[in-house]
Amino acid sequence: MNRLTRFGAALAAAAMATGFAIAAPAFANEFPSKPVNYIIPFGPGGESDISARHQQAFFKALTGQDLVVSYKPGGGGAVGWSQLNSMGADGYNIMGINLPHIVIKPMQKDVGFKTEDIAGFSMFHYTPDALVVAADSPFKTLQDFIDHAKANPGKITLSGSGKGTSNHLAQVTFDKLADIKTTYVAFKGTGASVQALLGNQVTAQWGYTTVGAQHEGKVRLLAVAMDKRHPKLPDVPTFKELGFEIVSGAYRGIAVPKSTPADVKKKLSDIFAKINADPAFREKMEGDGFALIDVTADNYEAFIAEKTKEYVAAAKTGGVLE
């Protein structure tokens, strides 16, 4: 028996002896030391659940225990965030977030929580906006959009994903840029949207570089909104490239309980940082057409600051908010 052993041998005895309980010592417990739920506030099958479902088996490596992932659907994420800071505090319990979504929301109404309840420690990745037409459309370059929307004041429809969402305002603050009027249609969810651009209901769609990945050969994308092209989409000019200051999309993180303990928050950004600077998972990440970015607990509070400050400007300009 080694001296630390004698010693916690000893801690035992005199706990016994009194009546009182004696606390572990923090080096016997490493956090973390069980499994870790992630609770998606999406059905699944969503973006937010691929990612979840990619980060699985880094975490298990990284740290020995599994990552649980669970559903909390309801309100476009608002059921889930609502209810975060009733649950366990420990570090236990994480659960993704959402922008524009945790932003926009509740300026719109009370949805049961407000941006700043929101205590996140990681912006991972984002799905940038990207202008999409079929394959067959005759918009062969973001131009021949651009000239047939001069032409056609307003008679353009896109689909996107809701109203107030990242395609929303990615159209709001095309059309501003560009100088043109377009219709925008909401629909519920990417894959509703996606089928009404397949099933020519309107002209073109507000999607994602995803589509591009998931729709090759029945889509095109006419440009992407990236400070760079996207590994998988080469070809695919950004809206920078092209003279349009658009770098936007649907980001995607993590948050905790805001009475999680600032250690137990840091070590899980450490953990979720080091996932995201694997070479496996970025490629694995690049492949189904996401982009990665590495927003940790440290920066977190300026980066939904700055994001804050864009979306309530174009929201604004298309009429989400007053």
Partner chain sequence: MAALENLLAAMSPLNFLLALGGVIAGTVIGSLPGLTATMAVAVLVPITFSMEPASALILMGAIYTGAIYGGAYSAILINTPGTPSAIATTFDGYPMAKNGDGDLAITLACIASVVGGLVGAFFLLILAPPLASVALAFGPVEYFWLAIFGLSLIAALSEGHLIKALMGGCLGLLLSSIGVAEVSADIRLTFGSQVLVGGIETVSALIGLYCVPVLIDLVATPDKHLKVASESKGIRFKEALAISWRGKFNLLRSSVIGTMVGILPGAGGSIAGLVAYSEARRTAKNQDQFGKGAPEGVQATESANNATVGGGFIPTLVLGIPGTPPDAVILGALLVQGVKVGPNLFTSESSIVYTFIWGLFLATILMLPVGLIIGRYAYSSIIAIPKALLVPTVAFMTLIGTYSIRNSTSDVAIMVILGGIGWVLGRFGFSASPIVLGLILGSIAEQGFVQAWTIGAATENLTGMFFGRPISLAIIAMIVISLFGPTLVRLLGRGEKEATK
The other form holds:
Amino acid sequence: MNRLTRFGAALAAAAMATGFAIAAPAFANEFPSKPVNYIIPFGPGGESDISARHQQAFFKALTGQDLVVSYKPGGGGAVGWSQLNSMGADGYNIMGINLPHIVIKPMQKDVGFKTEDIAGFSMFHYTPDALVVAADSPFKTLQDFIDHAKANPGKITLSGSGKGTSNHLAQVTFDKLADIKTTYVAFKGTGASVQALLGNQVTAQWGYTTVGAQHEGKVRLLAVAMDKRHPKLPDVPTFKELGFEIVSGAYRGIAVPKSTPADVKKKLSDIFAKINADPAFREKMEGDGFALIDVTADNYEAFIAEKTKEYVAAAKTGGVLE
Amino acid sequence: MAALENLLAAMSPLNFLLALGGVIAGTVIGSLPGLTATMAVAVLVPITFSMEPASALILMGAIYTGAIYGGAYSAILINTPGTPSAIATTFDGYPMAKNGDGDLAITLACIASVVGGLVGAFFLLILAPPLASVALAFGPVEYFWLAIFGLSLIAALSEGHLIKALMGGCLGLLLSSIGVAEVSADIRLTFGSQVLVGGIETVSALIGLYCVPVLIDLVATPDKHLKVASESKGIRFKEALAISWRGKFNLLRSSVIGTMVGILPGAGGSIAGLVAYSEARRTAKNQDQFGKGAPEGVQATESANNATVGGGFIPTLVLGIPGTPPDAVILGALLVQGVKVGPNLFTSESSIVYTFIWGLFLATILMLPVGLIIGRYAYSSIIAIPKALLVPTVAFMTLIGTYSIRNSTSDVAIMVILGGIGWVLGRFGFSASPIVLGLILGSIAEQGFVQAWTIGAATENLTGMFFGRPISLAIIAMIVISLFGPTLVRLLGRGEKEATK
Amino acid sequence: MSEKRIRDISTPFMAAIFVAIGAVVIWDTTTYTDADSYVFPRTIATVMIALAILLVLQWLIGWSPSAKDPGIVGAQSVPRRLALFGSMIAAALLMPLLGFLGTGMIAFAAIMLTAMYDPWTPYRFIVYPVAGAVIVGGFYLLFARVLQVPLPEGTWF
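And the form predicted together with its partner chain, for comparison with the form predicted on its own?
Zooming out: every chain and molecule, the one shown earlier first.
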């Protein structure tokens, strides 16, 4: 039994040590008075994760509290969003949200959440869709690409992240506008899709502006789906300039459980709006290829309604929705 | 000498402490089923914001490498891989422990992990930029064949009943397709249940299929959990060293396999371990001992999975494409710190990378004493605790560990139910390992196949896609050899005997 | 020899279950919209059904590799097995209602009683529950506070 006692003592000591570690926080009445859980409904390393990590340091500086990032991957985000509203609704649980995911998924099948059940309070950036080729590709301009596609219908293969996603919808939309036929190959996440591009497994990629920023020198962007050129990529034309009406991308924001009090939600909205306004934050995000937007709790619903129309139209064309 | 400078920087007192603390914390975390290296590294990220990039990398790398080794403890002692990388460790580690050689198995695993870690770090140091091209040479079809190679291990694990093992493998493959499909937009096999939308989480399935049946059988008898030699033999270090020296080729081959598989984004430690195990078994003289407590099995898996740490950093740092999920977290942390990954990192900002690589060497070497001490303690605790405390403790750990993977109570229920199903299937001769192999390799096989098929069909060259690429052909050859090699050898052998008659 | 006969019947029984699973999968695949989604599960399900049929044929001609004898009977306790499995299922279901700490304590106690073969001496009577409380509490703190896992709080309290 000697060993058993020793084992017990060790466990007790461990328990006490952890107890001390927690005895620090919480006297101020001001929200937040303890760490805030920030759940990313995807795995690590993706655009959602990286932008959350950028916010982390600024959140701490602004509020004095930690923003604790954790991952809850599965079902293309559905695992997280279907459980969002059953989490503690005190403002200390927030979750990343993504467009078009939260619009398209619930329309396909019952995935345990509805678009209107998600109480978003901020949409803070988007990654504009971009047509990307490897640096050594013969396609120098978008016109080269279109010409080749017209001569070889269906033979151009394009990697992209998932189906029913922004990349996929951009491919569908562009094929229609340019009157070409290409083959979309879905990969799991942008990382795998870039890997396929760099390895010449596919002809080109429907990626994001972030691909251009992070793989500088190894890839060339033919065009980006933005209103104006991206500050980090001043030489890359927009589709609009070239005569194609595409402004699209994956929009990312943050939501709280539905029953979170309105004043707490407002405070969170203000905090993240302030982070978004910080020039240092903007510089870091734009340097990584993100494009910032400033949707707050007040205009969230209008924004979603507008985007829903666009996505649904594209998804119907692409056969993702019936 | 810049190299020396970086080596000294890695040895600074702060970095030394970070490496030591990281390895200790990593080993403990890895040994708890459900706590993965990814999670441990993710928790640390905010702390690293205030550090120098090299120190941050050393801390995260040390935790990561420790966690991959720590997964061996629970694999050996309670038949539950603490991390998916340790799946193949259970095949021989747990039988060794049951035969009273748990202490030896843990020491062997420690030595193998250190060797693997050093080999992986060595390749990272010397050959990272050229090796990164391996990651790019692997297209969808190569991933598909690699997954099939992993699945071919089912035949070896069939324990004499091939059909049942293959049925189990199919069941695992089907389980892997539950939920929202990764690369197509459909939701599959959920039957309207929202619990299943997220699919079956791999680590919770491992815990259920491997650990719950052990617990169910543990409570059925008053017998001791593990057989224990009457007198304590310590950590049996000399014995383990001798075995390791005898198995040096196995260790080196497995480490190289681990490094190469580690370079492939998305493949990871579990596949590295399985491939190395399969190769060790194929080339071994004592093939019939595999699965019954062959030390070579533990050595192969543990050296391969720790080699993936160094290997996985290669595409992460050179290409900016994370090799494994923990690498993805580390990549995110580096981006936030403003470190631009890419081949330039190995030239312009070389001090960060080389300080880190030396730190990884340091952490790996520290793993030897740390691993032996913690391993000794883990072993003596497991055999000392009376059953009435051991079973509820392990059961409780499976509950909290499964929950924590993605904060989901549904996963906990799925884990327990899979455990029950696994136990029943086990009674009818369907063992857990083929199911697990199917589950782990299913999504890689499916994605690779669908992508390769789509590209092949678009370019009107399906045959060339599947059977015309050199790397694919090499993997196919390996599959054929591992499946039919023994039969061929036997046939040839018989021919020779008859000829000599 | 009754045990042997039971095991013999088990082969077609298990094969039937696998065929049924395969059939359900194939039926489910008919609802998918994207060809990429059904190719894989449908192929695997078909292979699985074929293997199950092969298994039955093998059994019919009486050629079957000697299975490992699981040895279910004898001194082994079936009720305890069921109690352990039941406790774990109950814990999984109660977790959202009772919260993690409460569920953990109850499950620990129940499983401890299930696994208890030694007589209850006064020493054990005191040390075991205390050890249990320390283990559950310690892990709870480790996960909830140090690793910041949001463990379920429970809706009943």
